[in-house]
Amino acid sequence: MIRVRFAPSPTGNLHIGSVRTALFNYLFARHHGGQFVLRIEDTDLERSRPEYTADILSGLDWLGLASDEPPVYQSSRRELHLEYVEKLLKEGRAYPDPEGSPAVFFRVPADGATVIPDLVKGGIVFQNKDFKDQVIRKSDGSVTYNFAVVLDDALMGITHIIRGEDHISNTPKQIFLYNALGFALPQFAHIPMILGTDRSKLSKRHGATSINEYKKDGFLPEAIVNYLALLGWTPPDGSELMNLTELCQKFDLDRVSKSNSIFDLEKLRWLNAQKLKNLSLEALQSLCPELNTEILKVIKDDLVLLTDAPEKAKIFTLHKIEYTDEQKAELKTASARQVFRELQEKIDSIYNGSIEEQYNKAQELIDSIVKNTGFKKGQVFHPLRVALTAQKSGPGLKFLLVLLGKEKVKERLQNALGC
């Protein structure tokens, strides 16, 4: 059975280019009937923190990134690590530092070639002879982290490791270890990096920040999921937008690109408009519990964040709206003055029976303004949502006139009337 891994370490909050990894190894699995399993490596005492690794856990647990196993934690495994550094001192294969140090040295291949044969770049090619001989135990006593991580991975039956090609140049090293210790090479895959749009190196100038970050600031799961699977990877059909067990069924490594890929946060935030888009207003509520479903409903389209809502809202709920000097001059015109008279006789008609029927009432006033004055569309419906919201855009006419209700749509008419 093909069996994953994903191997953070505690040392910072989870970040897009470990999600991506890790999303790559939870496809690559869920597609082959495979188990993807977590492993925290916090044997960086000094720097690994305990709210770094609960931040790994919120976040994949927010994105659906569930491991098939509890984390395994790499420090309680330090015994385990010693003791093949032992059996490797008995073998000969490793010695200890000549200085006196309690640093083990394992002796590297001195002749050939080794290769490894990546599902993602192909075969790469690298000579024994540019290697030196590596510490394996440090002089602290501590393993080091490429003994650690093919131990790790051997023990727990990792059939393939897919990872960052920063990771190439350790993979040599790590062969030549699975090898002396007897254990069957896994398949290695390295995925491109993840740039910004300068094709620098991935920064919190780019928009990387922690992925609970990108929670705060109101994108939803399966946006950022569903991006992440985007850069570096084409699905067979060409599809932008996927859900999660879509991409399950899509992904294979086949399809990795061999060249990096550029992090574009506003094709993250296009993403996510498209998922809030297609979110069930049922749904919708669930995340905005606080605003008025009716409102949800006529705010929905034009949301690009979770965190937009509450301020598209609010120009429902405001007691007392500004308006612009350019503003006033519109409203004081002879045209939206003759507009809004209209309205205000009018207005009582819409308020009864359903909110339907209501917004019937509503487009039906509105056309007969435009008819009776013999004004152009543009010149009844642009005033009236400036005197309604001080605003150049938004919801339709007919639903301001309905959810903002009777008293505040004739106070803000007054308030127009009186510039």
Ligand code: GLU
Given for the second form:
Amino acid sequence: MIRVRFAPSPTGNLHIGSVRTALFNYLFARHHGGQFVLRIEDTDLERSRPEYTADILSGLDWLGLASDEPPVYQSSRRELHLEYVEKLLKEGRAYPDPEGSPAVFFRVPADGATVIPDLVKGGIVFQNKDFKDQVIRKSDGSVTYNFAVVLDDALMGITHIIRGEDHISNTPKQIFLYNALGFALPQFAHIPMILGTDRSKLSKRHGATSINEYKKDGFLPEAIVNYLALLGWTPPDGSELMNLTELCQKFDLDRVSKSNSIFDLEKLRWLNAQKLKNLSLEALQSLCPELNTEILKVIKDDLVLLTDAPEKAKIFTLHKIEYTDEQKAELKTASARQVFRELQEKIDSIYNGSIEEQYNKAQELIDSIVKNTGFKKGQVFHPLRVALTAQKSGPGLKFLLVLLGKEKVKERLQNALGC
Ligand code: GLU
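If the structure you just shared is the form predicted on its own, then what does the corresponding form predicted together with the named molecule look like?
Next comes the full complex, this chain leading.
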């Protein structure tokens, strides 16, 4: 049975790069009917914080990447780790610090080579002579990352270690320990890094890195998951728009790229807009409970971020709209005035019947104004839109007329005529 783990250190908020690592583990497990577990590596007592652990847990939950088992806290395994230090000491594979501190050193094989069985990079060969004996217990009595990670991965039955390639230099050291402890070697998959547009490692300088910031900015978890899956992996059928279930079906390590990927915010935004379009109206409504359903329906396809919704809905509810000088000039033309007057005269007639009937009547009214005036469509549509919204583009005019309601339409036409 395939068993993988995501092993974040809670020394910061859940980072977008870590989420990609978690996601690849999750997808690999699901694809093969295996298990995905979470281990919080909270052994650095100075830098670990419970609020970071909370952020990691809630972020994974939000993204739909929850662990199959309750998370394991590495700090709770301290006694176990220390027992294995004693074991290696007893077997002569490790020795105490010659200077008398509580530190313990592990004897690294003096010669030969170590090969990392890596499913992404192929076999990576290291010369053992390039490694010094390793500290496994520090002088403060705590065990080192490389030691704890090997013990935990082996004792938790982890079969595949999928993590960022920045860990490659640790892997031979970990392999020495697997061998010395008599544990079977797992498979490794070191996945490429995520870089900013300037090709340096993705960091704050490139914009938001914490998942919470993306959530606050109005990104959907579906978009983040879809986007991150494509950062360093391509599906066999080349599709771009996939939900988590489809990703689980398609993902495997053989199509993970060997080279680094560049984080492309525009592509993430594009995917977010697609996901918003594909959301059912009910789902969107539950994310924006304060907005009117009919308004949501009309603005839905124009959203890039969820946070655009209240912004775009505003034109329907604003008490007063302000025109720019340039807009005022457009509203003052004789043709615009004629359009506004015609609309003023007949507008009352559209507000009865079902909402669909009202939309139809509104459309007929607009069409009749085009016909009666003999103006080009643009000469009718454009000034009307400006008069009603003070904007260049937005929802169709029939929606504006109906959803603004009689009072607001009249008020705004009056405003426009007063320019
Ligand atoms: N806690 C380590 C990290 O966050 C885990 C590395 C690993 O996956 O082995 O970098």
